[in-house]
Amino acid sequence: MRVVVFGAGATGQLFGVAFLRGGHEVLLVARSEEVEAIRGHGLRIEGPSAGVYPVPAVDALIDGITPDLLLATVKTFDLREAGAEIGRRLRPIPPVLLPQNGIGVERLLEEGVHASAPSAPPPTIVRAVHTIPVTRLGPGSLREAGRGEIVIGIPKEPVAKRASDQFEELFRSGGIAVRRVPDIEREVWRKLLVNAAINPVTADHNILNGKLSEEPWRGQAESLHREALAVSRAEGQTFSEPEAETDLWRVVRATAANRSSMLQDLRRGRPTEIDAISGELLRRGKLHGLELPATSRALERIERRARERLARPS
């Protein structure tokens, strides 16, 4: 299959290599510094997929390409812009996989596509979440910290169901574990509960995930987790406290040596996904009359740290 990975940061680059190894025709669309490095020395990976891979890469979508599938691996806050670029450049628009953090991200992509191509049919979107630990070491250089899985929804609508089947085949061909679920919304919330506890605390205190098992960071993570769980229940999700707690500490143990994506973004001076995680919880909590003091403090602290980081002279 012809596959475009649009917004190929660390995760997207790792996916692209997997698809290349699976025998597919792959094109990465990434930032200019990533493209320059990959073209110069290949994409370097440490860990289970160690090697140097000559993956085709460009810094913008090319008019006239006709991919069979597209993965939009941009951060949540870039989805509208990504949708607009996809709407401008691709005809027809192929099925799109969205593996982002946060709730309701499909709407962001759809709004972007509609803004640039109002007459185009809405894109076929397949929602997913993943637990694949990968860290950017530098331009065109990654560390894969272990094996994870991607969880892909099984839509009821036939066209989207066929696209979901294709994405499953794509990932399996590249050696990535796939789990299919009919209720992808529950899995999205499951990951959100974990991210809401891990990411703000690790980013705020500049610590590895494993430090969350120690005080005072454990107490902070647990407070955030309790508030996120309350919002999930108000939204109709049915996670029990033991189930949710087991998920959280399983991920902390499995990623103990990792830096969270939010911490990586802060250290690089990049925008974070705090609004898509904590901000969205606050918005939904407000609709249900819930007070979320720990989540509100976390949002304020990360936003302040991001402003301070951007204000530093380079």
Given for the second form:
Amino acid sequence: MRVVVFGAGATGQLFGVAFLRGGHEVLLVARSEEVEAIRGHGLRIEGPSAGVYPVPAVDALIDGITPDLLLATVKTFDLREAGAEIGRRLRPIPPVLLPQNGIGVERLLEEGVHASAPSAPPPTIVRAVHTIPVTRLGPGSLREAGRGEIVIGIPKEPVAKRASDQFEELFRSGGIAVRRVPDIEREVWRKLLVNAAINPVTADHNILNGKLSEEPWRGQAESLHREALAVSRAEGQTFSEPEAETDLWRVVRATAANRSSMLQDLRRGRPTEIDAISGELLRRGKLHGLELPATSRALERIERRARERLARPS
Ligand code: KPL
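Output the structure of the form predicted together with ketopantoate (KPL); the preceding block shows the form predicted alone.
Below is the whole assembly, all chains and molecules, this chain first.
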């Protein structure tokens, strides 16, 4: 299959290499510094998929290409713009996999596509979430800090269901563990509960995910997790406390050697996903009359850290 990975940061690059190894034709669309490095020395990976891979990479979507599948691996806050670019450049628009953190991301992509291509049919979107730990070491260089999995939704609508089958095949062929579920919304919430606890604490204290099993970080992560769980219940999700706790500590263990994406973003002076995670929980919590003091403190602290980082001369 011909596959485009649009917004190929560390995770997208790792996916691209997996698909290449699975025998597919892959094109990464990434930032210029990544493209230059990948073209110069190949994509360097440490960890289970260690190697140097010559993956084709460009810094903008090329007009008129016709991939069979597209993965949009941009951050949540860039999804609307990604949709607009896809709408501008691609006809037909291929099925799009969205593996972002956070809830309600499909709407952002749809709005972007509609803004630039109002007469195009709405894109076929397949939602997914993943726990694959990847740390960027530098341009075109990353460390896979363990093995995770990708969970892909099985939509009811036949065209989207077929696209979901193809995405499953794509990941499997590349040796990435895949699970498929009919209720992806539940998995999106499951992942949100994990991110709500792990990402702000690791980013605030500049620690690897594995440190969360030690105090005082453990207590902080648990408070955030409890509040996120309360919101999920108010929203109709039915995770029991033991189930949600088991999920959290399983991901902490599996990604112990990883820097969370929020910590990586802060360190690079990039915007973080704090609004898509804690901000969204606060907005939904408010609608249900829930007080979320730990989540609101975490949001403030990460926003402050981001401002300090931006104010610091480089
Ligand atoms: O999703 C992640 C992230 O960093 O955003 C985890 C699974 C927590 C891995 O670090």
